[in-house]
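Just the one chain here, laid out as structure tokens, in the form predicted alone.
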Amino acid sequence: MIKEELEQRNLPKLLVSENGTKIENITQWEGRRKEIKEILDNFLIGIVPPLKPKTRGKIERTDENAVAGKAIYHFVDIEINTTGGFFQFPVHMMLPKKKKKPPIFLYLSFEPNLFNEFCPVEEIIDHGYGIVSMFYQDIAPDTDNRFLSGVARLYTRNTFDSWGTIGMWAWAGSRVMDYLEKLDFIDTHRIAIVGHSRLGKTALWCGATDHRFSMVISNDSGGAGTALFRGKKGEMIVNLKHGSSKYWYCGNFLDYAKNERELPFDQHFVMALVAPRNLYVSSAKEDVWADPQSEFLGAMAANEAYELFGLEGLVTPDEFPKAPAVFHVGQIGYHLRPGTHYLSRYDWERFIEYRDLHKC
């Protein structure tokens, strides 16, 4: 059923390069994965300018008795030198004193404040994890505002190839992790990005392109996140062209609005990127616009890149899932809950889980 289904999408191969030869290793897959990235550069993302980063991060304060008592809170600047100029935003940091070296959640967050009602800080601390969050406002803001300010200050834009918000949300979780690696009292080999929505959209195109992160977990991430376009319901390039969105990515992305069957990728193209480190989508019921069965079958697109290592990707029964459902079996990961759009305590247990199991 689910093969029968990708089939009538016709998506574009991902494993058969620009000059038509057919990705069968893992070497060939290296100058696919070249080819992959140049592509949604130019379609989607937009490029990054050539900043040069240098970051470091300083300290600013530390509770030692948060939550509880049981936790070590961390107030800390974020501090980048660029072919631009100077920019700098704030992180906070939550770690969990029963554990010596926790693994960590890089949480793109929509609040300024470590504690919303998206994120159940104590929750992740009592299960063994670290938590730090970042507020993508404090980069770009997801305004009308014409890049004039934030990161898109730094270097001149044109309208077709050039970054929009998406990349430079990401590229800030790229900086924060610039900064989490050099530290001795975290597991720098364990951080996974998480983001929700929009930012779900950006954690995975930063984890799909960092390497360095061991899981990138993506809630509710819709069009232009892990639902595929071609046969998708609910949100299209189209509905991306109006509000802040329309900053979201570069101006060649919007240029196939209407023509999605036109894209010369689609998004199981940004998920095989991630291969073949540990993927986690998930998806509600209800959540008609982000269209649930489009973000599981492209997990299950993806799951060719996996295979090329050896590994299993997203491993399910052959039919759609009907919520509540958790595959967690392999280096893809899914959900299927019950609700409406939404990032829950339920979707953070199920993350947690996955973690435990596959200690990624």
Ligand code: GCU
Second form
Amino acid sequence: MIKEELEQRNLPKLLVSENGTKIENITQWEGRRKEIKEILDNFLIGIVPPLKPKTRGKIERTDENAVAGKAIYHFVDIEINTTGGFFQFPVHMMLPKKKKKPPIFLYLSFEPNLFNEFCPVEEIIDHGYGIVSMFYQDIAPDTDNRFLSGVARLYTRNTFDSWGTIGMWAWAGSRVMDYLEKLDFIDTHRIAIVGHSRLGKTALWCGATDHRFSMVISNDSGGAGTALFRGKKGEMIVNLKHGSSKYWYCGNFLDYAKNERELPFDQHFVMALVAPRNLYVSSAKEDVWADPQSEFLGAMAANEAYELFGLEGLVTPDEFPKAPAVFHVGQIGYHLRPGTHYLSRYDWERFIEYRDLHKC
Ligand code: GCU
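Form predicted in complex with the ligand structure, per the form predicted alone context:
Then the entire complex follows, led off by the chain already shown.
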């Protein structure tokens, strides 16, 4: 049944290269992977300018007894030198004392504060995970400001194929990784990137293209996130053409409004770039704007990339999930929870369970 649903979506073929070659092994996949990345750079995210970043992190402040004495807190400045000039932003780091080198959630946050409605810090710490959180608007404002501030000001942007703000926020996630990967007091092989909604779209892109992340978690990310555009309900490209969302992607992408069928990709291309690492897609039943069914099918359509590695992607019964549904067996984890668009405690608990299970 799911196979038929996917066939009806008439998706561009993941495993056929531009010159018509069928991709059958991981050597061929490496080439196809580059092609896919290039398509997405040109028609979705926009091209990252040649900033040649050099990154340094500086711990500015520490609290040895945070979260009832169970955690160590660091306030860290991420300093970046680029060809376009200097840039810097802060991150919060909270590490559990009970775990020597804790695995990390790099959390793209809607809030400048670590403690906020979307982030159950104490619970994460109690499970032996550290959390590093960065506020997305410290990188580039999510407003109609014509790219005059934040990292955007370092480089002149064109309205065809230059990066949009999602590309900028994702770029900054990789800069935090530049810092994290050198630390000897965290588990640098287990750093997952996580985000919700527009930041779920951002986490997906950042983790898909930066292989230093062991896991990528995209919560309720909908259109241009995990949901397939072909056959999608709710938000479409035309809806992204207004307000701050018109700056999220490159100009070429917006030209496909009302013409999604002609897009040279669909969102399973993005998710396939995560393979063979762990990917986690989460949906909420009442999040009709995002369209949970299209998110689920998007993850299913990425399975082919995992199969090339001899791995199982999303393993589910052959039907659309009914909330609550949790599928944790494969390299792609998925859950559908009851309720609306939100990053809830329930979601975090499933992410932790999945990471415990897969050691990712
Ligand atoms: C709007 C937008 C979505 C986005 C969401 C969010 O609903 O249409 O694409 O995911 O905002 O980021 O909260």
